[in-house]
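Okay, so here's just one chain, in structure tokens, the form predicted on its own.
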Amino acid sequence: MSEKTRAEQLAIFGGTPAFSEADSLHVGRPNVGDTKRLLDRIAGAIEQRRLTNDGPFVRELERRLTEILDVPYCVAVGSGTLGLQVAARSLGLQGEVIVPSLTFVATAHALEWMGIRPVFGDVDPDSLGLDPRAAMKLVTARTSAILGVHLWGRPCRVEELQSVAADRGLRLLLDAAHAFACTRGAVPIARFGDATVFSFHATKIVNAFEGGAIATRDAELAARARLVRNFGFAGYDEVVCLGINGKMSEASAAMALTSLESLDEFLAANRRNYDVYREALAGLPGVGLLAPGTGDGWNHHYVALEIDPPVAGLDRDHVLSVLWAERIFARRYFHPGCHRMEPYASREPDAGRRLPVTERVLARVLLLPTGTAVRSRDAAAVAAIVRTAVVHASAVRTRLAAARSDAAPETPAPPST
């Protein structure tokens, strides 16, 4: 693949796309691991006719997770969203919960679905996690908890959020959907708060096809979560509380175990691609990669590019259009923000006025493809296209404006990953 350095080589000017349809790049292409090992595990589950209901693979996974996350209790669940709901129910949350809008909408929906109102707080400009000062100002008599998010694997300010929660008598729940294998300083991320919820969705660094886990140091909370995830059953015919079917299947646990066995490989691929992007984009005006906090451990699973329009000469959406034309399906995570989605937008249409940092980030950040499906040369090609677009910013702006006025063909939608 030859590197594109001239404007006329870009696909928006009629050049051949950098990638074919078959080889197109996507954010969140699943890591797979050892397929034979996975299929052997699933075949064993089928042979034993043990497919769900707290089977041996689920129990093995929970044991492995306690070791890796350095917590005494892990409760496997059917998805990260279910994990948030089971944890919220087990913690007795109600009324209102303070949460950032700069997150996947499932964070807010998990609460709203249970009749708990998410109250959106702004993020701080460094961690891009919930700003503890903003959270403190939003606490009312109806607040039962703070829900922090470790966005793109970068730890939020957990120590300060814990202090706010303790001072106000609130629970602290943490959404670590992006943060498996991450640390705050040298401390594993699951050791903060009342509970931390992980996602093992297919797009995550460790996946279970679909799945999640609740990690906690609280024995009573873990016991309640086990009841809630299984309809409230405490015995064969004994239901002791309201519950739901939040269980993880044996097939999903088999995938998660197989994925864990390749975790070092996945981490290495992420770090390799991140380093390629970082080096290739170094010094490019108005363009930078978000980095982990000093001393924090990071899985590098999300490569977030920040575009400063006045300096770069292009805005984030210009760069997105250039990349999509090359069949590089970068993503605007998490545009346009939970507060601009329903049902929240109708309920509080002016929420953006008190979320200035959130609004700025949502307009400037673009996630680039990475993971084991992306080779070093692919990452280098993506970076070269971004660099060429910025170097020729004026011509790119003019071309894209003309394409819009000429009713350019509809941009293809990326796969649902």
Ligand SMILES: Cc1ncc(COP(=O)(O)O)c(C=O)c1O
Contents of the next structure:
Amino acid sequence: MSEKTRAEQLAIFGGTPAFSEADSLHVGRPNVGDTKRLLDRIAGAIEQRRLTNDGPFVRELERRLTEILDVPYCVAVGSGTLGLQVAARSLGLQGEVIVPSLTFVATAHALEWMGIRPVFGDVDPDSLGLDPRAAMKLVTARTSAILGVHLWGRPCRVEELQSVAADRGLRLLLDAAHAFACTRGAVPIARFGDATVFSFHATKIVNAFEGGAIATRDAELAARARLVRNFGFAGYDEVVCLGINGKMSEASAAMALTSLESLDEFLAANRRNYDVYREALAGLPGVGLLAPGTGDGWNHHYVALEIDPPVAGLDRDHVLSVLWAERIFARRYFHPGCHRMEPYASREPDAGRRLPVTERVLARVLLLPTGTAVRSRDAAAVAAIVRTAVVHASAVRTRLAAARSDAAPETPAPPST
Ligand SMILES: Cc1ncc(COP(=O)(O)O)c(C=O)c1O
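What would you give as the form predicted together with the ligand, now that the form predicted on its own is on the page?
Full complex below, order starting with the chain above.
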């Protein structure tokens, strides 16, 4: 595949799409480690008839996680969403919790599902995490916690959120679904707040098919989370609190353990793709790649392209249309923002007015495919298409205006995660 450098080569002008259907590029194609080891593990679990209920793989995974994350306690759960809920219940959260709207909707839904109201605060333009000053202003008598999100693996301003929480007697919970293997400065990401929740969904850098974990330095909280994760059972017949089925299965733990064994390879592939994108897009006016703050350690798992329309001559949705025509399914994460999704949009239809930074980011950012399913030459091809589109911005705009209705492009079938 030669890189596209001329406008007429672009699929929107009738050129052949850069990728066939079978080779199409997606955001979040799963990383898969050593399949044989995975299957051996699962076969062993079946042989032993140990399929779930705090089995040996779950325990081994929790042990590995405490080492890797550098926290004393990790509680494996069935998903990141359940992790947020089990942590929230274990921390006694209720009333209102302050969260960013610039996140996957699970962050808000996890709370709402439990009868806790997510109150959306704006993000700061550098970290793209909850702005501590905005959070402070939203505290009311009903607030029980702040829930910060390390969006796309970029640490939020945890130290300041921690002091707001301490000042106001609130809990601090952190959603690190994107931030496995990331650090804040030199400090491992899970060493902040009351608890940090990871997702091991198939799209994440480390995956368990579906899964998650709660990491904490608080022994009592970890013990409580273990009860809540298992219906509140403290013994065979003794239920001591309201719990849920939040457990991780042995098959999922086997997948996570296998995935962890290849973590270095996954990190290297992400780093390589990011470097290809960065070098190939360098100097292109109005187009930049987001990176975390200097000194923060990053997993490079989410490559976020930011388009400045007046400078690039194209807006984010133009670039999206150009890429989708090439079968490069870049994604508008997390468009249109939780505050514009139900049930939150009906509750506060004008929330966007008090979330200007969130709105700006949501309108300008596009996530590009990466991970082990994307080769460096694929990333180079994607970057060349973005460059060619921007260089021929005016022709691209005219072509898309003629071709497209106002509707957003149709969503393709999600990748087979
Ligand atoms: C920021 C964020 N929080 C929470 C979740 C929920 O995790 P899970 O899908 O494992 O339930 C996700 C999942 O993709 C996420 O991106």
